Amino acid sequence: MYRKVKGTQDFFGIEAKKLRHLEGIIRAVIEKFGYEEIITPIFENTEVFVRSSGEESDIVSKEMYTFDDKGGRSLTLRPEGTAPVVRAFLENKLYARRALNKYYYFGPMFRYERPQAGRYREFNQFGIEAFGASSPYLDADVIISAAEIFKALGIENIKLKINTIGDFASRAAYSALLKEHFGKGISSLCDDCARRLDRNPLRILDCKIDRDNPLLKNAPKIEAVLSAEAKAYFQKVLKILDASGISYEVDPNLVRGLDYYTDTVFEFILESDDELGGLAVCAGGKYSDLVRSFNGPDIPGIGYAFGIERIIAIMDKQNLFPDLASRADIVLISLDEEAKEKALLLARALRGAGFYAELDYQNFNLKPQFRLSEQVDAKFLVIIGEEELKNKQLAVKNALTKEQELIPETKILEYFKENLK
């Protein structure tokens, strides 16, 4: 038997739908914010994400599908979409169009986790990110941004946790006094810890493994070595969203930590008692020196990432999604070889006025083909045989009344167009 790689998934018939349908309400909203979409190859080489999460991350140490091609490169299938993005932007010099640029990306995402709920090795992400612009207008914006998309999907339960990690003096002086506290007691601390003691002490934070270790609970809070101006612009931030409605919490110990954010971050939690209560739905934030760090000019940038299946699995606890069955408009059933020709025509033209037109191919017995527009749960059935090819008439059969009366082949699409309106 041949079976699907653990931690993946095949999206056929409603999942598939709830999935396209996810897509088409996001890219309404965002495309209302001025975000038009960039598409970046599943595969980048490694140093674009080495470069970007650094390698003592998660994301790099643990959890990318990493291969030589056969000429020898190291490659690396997309874990995250910001970093392609980044490289895109770059290599296409698209800062040069327009002071401010907004996209969005909606594809598969490839990362080595432990699957459980809501979360696969293959994975559906949809984000945006924002070039251009260090405002707190711009990061309240985005996180509005956000709220009217899980508005539109009619998601409830969802909190904004929301922080700041101060600018790059402010994160530096946060560093030192973390590095201080973890240093006395780093020897309770797995491993990864001791190792980003040195390197990036706010990763110690985001430990999956010692975030119940007290020494981790008792960690310093980031407000004690804010600069005024750190201060003031989450102040203003905050102000925003007050002013929009957007009810968050301010959660002093939501820290990111890869190297390139700044200020700003947060994530949307979803409120539940169930399986997936906690789970972040969608998380972001702003960075100062990512496009520096790719060698491009010092452009600052804020974005976020929706995890698809989570959404997909809310949506559905909360009998989100409407009805995805598709229901044919109407099966053409033929009783003869010449039928079954006249029939492939008139679906053809049915199709082709807007009509979802189903036939038999193989069939000629009216059981098999009934057996049909029972599956497809048809509207109308059209029946062709000798007398409807001899006298140019067609027999149309409502499913819902039963009613049955002859409609001349002329009249035929006239007759849907005002039957199935």
The other form holds:
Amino acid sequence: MYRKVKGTQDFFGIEAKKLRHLEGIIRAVIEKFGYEEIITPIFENTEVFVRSSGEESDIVSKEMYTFDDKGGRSLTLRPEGTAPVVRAFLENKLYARRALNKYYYFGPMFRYERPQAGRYREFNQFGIEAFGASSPYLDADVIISAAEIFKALGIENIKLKINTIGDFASRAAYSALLKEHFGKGISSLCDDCARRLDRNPLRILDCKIDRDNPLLKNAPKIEAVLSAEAKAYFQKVLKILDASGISYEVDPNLVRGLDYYTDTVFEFILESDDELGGLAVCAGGKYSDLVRSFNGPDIPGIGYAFGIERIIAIMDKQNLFPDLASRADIVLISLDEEAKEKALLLARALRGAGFYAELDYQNFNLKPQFRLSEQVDAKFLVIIGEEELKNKQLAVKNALTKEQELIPETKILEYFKENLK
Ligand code: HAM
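Can you return the structure of this protein in the form predicted together with ligand HAM rather than the form predicted alone?
In what comes next, the whole complex appears, and the chain from above leads the way.
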């Protein structure tokens, strides 16, 4: 017996419907903000991710599904959506279409992480990327769109954490400061952190192993080195969020695990006592230099991504899904070969008229056909036998009231149009 790969999931029945249901709600919200869908390949040249996320990021250093194809190219199953969208943005010269470009995407991402509640090796993201404006108004509007999505989904116990990691000058100064601070106690930190000290000391703040080490807790804050401009920018973002009635907590230790961010970074965290509590459901930030680092023009971007499986888990817990079960309108029951053929043609006509019609393809006995009707929770049964064929009439049974009546064949579409509103 083959089993699915560790950390992956099958979606079927109601679970598959939940995923599509969410997509529908999210799409409706985000398209009102002017975002267009972009669909990029599931795999990219490995360099796309290494260059953007940074060699020191967890994603690149330990989580990528990388392989050589038969032509000897190093390819990687996408671990996230931002780098592919930036690659597509440049390759297709989308910046030439207009000054402001807004894209959204849905799709599977792949990370070799330890599977646990809300963490998979293949998972789905919904994400957005907006290019072309370096503005606290855009940053705030991006965050507002995420808040609107939570609202549309009905999820309430979510906390927005936000921080600024400054522009490049501030970041460089902060890195130097952290290097000095962590350098003093480097022996008390994990091996990963020791390595990060030289290459990217900011990432130490984000370490899951050393999270409670006093050295991390007492680390200097970015505040100390932020340029006046970066500070003013961040204050403006917060001011707009205040005016929009969006509550937040400024978290000076929030640095995000990917190297491409500058200035505004944020995460929406679930507040609950169960195993999902504390998980980031949506996360993102601004990236002023990513497009340029791909040898493109100097165009800033900002975006976020939601973890779809996490949303499903939360909505399940909070009973936020409507009844997504689909019931057959009509099941056609046929008692001999000739009737079976009639049933198939009638099903086609009913589907053409907009109904969900089902039939049993191999049985002529009533029992298995009634069983099928129950399995698809049919609203009506149409029974076709010798007698009905001869008189060009159909026996129609209401599954709820159990009432049965004879309807002339020519009137059957009309009958259901009236009775299946
Ligand atoms: P990220 O924080 O790596 O950011 O992932 C975004 C979200 O994807 C997380 O908050 C979480 O909900 C979900 N997620 C991540 N890993 C897993 C996993 N193993 N299993 C289930 N869900 C997961 C990014 O991916 C950035 N590209 C976001 C972004 C867009 N920044 C700017 N634009």
